[in-house]
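Only one chain is shown below, in structure tokens, and it's the form predicted on its own.
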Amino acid sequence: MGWNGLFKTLVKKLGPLKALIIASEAGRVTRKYPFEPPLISEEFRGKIEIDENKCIGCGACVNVCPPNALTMEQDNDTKVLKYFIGRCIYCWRCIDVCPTGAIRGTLEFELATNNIDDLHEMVVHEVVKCRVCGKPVTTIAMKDFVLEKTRYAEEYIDLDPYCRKEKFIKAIEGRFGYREQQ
């Protein structure tokens, strides 16, 4: 074995010692979590929070939620936005589409619990019923939001789509004459 072979053998045997020397120069790079706060970057995405005072129940967040963590259920008197944290992938697409800014992201990630009910959140909205047929049309909060944005919707906002269409057709008939029956 020449000098080259001896040098290579020495490097192989001192490899772990070299790692120890580098580690001692760098110092400790990990945190004693949970005894110290974790390092969280600004790009980190935790669970979302829904402000029930700002939410209008439009359902835009439900339409863009890939894992269906956000769902909307409606009966005759209420429309309920449900958020199941256990399904959420923290993509925050719901934040991007919320027209009122009711949803905000947090850095909260410690969500373990023994009770699955702790992972469910709900926002309950009262619904507006059609003044002609009585079917649920939209939420009161959404009606107020639309009327604030445009006053032209006052005559149609509390009509269901079918009744709205009939009213529109009658208005056209009144202006341009009777329509032919098909």
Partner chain sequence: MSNSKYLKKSIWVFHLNTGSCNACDIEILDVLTPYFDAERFGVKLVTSPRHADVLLLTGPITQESLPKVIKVIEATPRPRIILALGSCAVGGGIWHDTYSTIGGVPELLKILDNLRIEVDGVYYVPGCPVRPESIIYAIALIKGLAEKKISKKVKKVAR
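Switch over from the form predicted on its own to the form predicted together with its partner chain, please.
One chain, no partners, no other molecules: that is all that follows.
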């Protein structure tokens, strides 16, 4: 017996008025969304928001992101942190690892679109060039961040790792040379 049959028996047994009363006592359960606020709570995890003024382009979030929704691309002048919302699984691991607290979780879930380009976000960093060989070393924001923590980093922060190694080896050589002369 389907709903129709059940309803007919009900009407036969009680008369149409009583059936109506029972139905109205049960009330309405249907949510009116999108014409009323959604049922999201404080614990809900939605898309992330990257604060470009706090991000230093360290790539910690890229390392930890399980589906590679966050990726980093570097060329000669820029380092770009790319966030593809369409692939994000909203685990919020990136928020936990970001050393500067640049990533904030939001409650946004109304992300549907008919153009996949809308689901991309980018943070564009300028890079520091090596003062010897001119190759890109790190981002300007990262340089400032490190200098703030350790002042002595000044001597090597804008050196390419290879040039840094050269400098170190030269220093050692110089020291041994000095000893040999004695």
